[in-house]
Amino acid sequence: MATALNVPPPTTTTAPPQMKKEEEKVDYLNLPCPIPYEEIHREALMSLKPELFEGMRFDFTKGLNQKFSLSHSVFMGPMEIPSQSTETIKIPTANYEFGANFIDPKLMLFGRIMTDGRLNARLKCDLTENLALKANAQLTNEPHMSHGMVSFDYKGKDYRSQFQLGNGALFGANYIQSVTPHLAFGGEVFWAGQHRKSGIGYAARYNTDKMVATGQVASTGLVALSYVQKVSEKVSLASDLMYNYMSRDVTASFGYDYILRQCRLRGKIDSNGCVAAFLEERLNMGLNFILSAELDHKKKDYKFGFGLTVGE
């Protein structure tokens, strides 16, 4: 009589593990909309180009209602004046700036006037869901220094375009198109009728959740490369290379952006021997303390500043 020991065990067949995941098919008809052409270096500029200043700065913003607010700014510090010598010449200055802001979902207005007579104004108006009007102007007492510009921005499904018109017979246009979910190409042209100059440029941007790489070249001689690595949600490292093949000037810089619980620290160092750091610390709700430092060892120019920002 057969026993259980003589019965061969049942054989079970299991599917072999899948060694490679099937690549997701890219739907080229539903690509993401890229960022504006003029902002392709946005992440690198946040780390490498903080708003450095020298002296003392105090900014106060008071909201009158949900849409309208007033701002007051006081600045005291040295101002550099042109000099033929290698040493930097500075004279002490002080300025007061009054501003008014109107912010609406479809309309934003910003105005600033300073004690030296300069008037700055900016406007952004959403004409439709895809078309926006932008304008900015600066009026000053100095001859031939006032300027203004108007631009029309169109946001498509997977592209953006812009047309610019400025004083001095300035015309410009740019276009950027997503070609994959992470890669976008763009180009620009401009004509400055007053100076009889024209130019054309090209740009590329590749971004993922962890990095952003951009490249730009123009007929004016500009070659700009930038790379940003997102180490974590709070830490980013950035580098860029600026080269002008007309003047043979080249500058490379490396920077960081560190966001802590109560403060944000940004800094950089470049190939010209310039070291800079910018600290923004939140002391309380609506109260921020600012420290700025820039050391140019090559020119022996050292700048330090501190400030307070009150209001949101």
Second form
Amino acid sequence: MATALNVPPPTTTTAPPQMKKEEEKVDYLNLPCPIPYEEIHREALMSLKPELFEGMRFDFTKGLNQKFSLSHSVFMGPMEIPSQSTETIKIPTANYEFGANFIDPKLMLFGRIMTDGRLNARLKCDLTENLALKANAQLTNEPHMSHGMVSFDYKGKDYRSQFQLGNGALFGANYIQSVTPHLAFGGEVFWAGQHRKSGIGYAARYNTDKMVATGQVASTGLVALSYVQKVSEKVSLASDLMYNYMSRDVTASFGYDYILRQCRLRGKIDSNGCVAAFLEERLNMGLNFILSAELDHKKKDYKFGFGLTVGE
Amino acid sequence: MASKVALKTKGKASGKKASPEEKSMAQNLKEWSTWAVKKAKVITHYGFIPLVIIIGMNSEPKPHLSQLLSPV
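What about the form predicted in complex with its partner chain, after the form predicted alone?
The complete assembly is shown below, putting the previous chain first.
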């Protein structure tokens, strides 16, 4: 693949030696539900989807040494239960979560366990310089509610490929290639044995220092476009469009992200009539105060949350 | 070999292989892998956090046991 890129196209203004180092740190991950994140939309997700919550949250992280830390986290507030009717049902819950993290350049372990027995575990291991193994699992005591996924990532000179295996006979593979210093294209396929579904998707990402534009199409009917513009060092604006051509569902959202010296403020407005804001204020070294608000005018659901985070 | 056929009759009618011995071997493999996955799930559920703690307590510089338990 690298030899094909040694011939510089006449339209680019960058010098030929730069074409060899086109390694863009973009990862392309699978679309369907069990996957928690996709890095191709990373900037847009960071600005438009902060971790909004309702209730009180307290997190305490204690570092025992450079690599190892423990965390204690308390949450009290209404939790939404998925219901068939249009009304949202909320049940007040309180839970405590204990966690342990070990972060090494070659190995990363992340574990969180709740009082009701739910374990959330992640593992990332660099087997060789280019091959990494990632695994994550959500285990519960209820039968058939646990999920696990293992993925092997291979990083080439200017491409990345990944193969994933999940429980329920879920197989996925994806590949992304840089074609110019700013543009990358990728594709993915997945097969879900349990639901007998398979799909294919394509994505493209164009970024410069000031902006990132991404587009993604999948055979499950999803079309997602996003655009993030870094207006200044402290401010960036993001917008996002999600369209499902099977169910004819469209959502557009627009948001901002202010990263100031003492705080980080993110806000967004949605075409579903949802307005949200998330503030993280640094009160002191290691002490952060969090405020979260989400007003859903369409469903008449208003959520407010506050919290405190102690520790680095 | 014939005894294997008698043991594994769990009602899973896969019916892919014609010979009864091959059918039971495929069933065996499936059942063993299911058993292994179940055990692995239980082991991970109970053992992952202790594993992280053990690896962390043995990393340099070694933290003290009292640091693990104290709230400060």
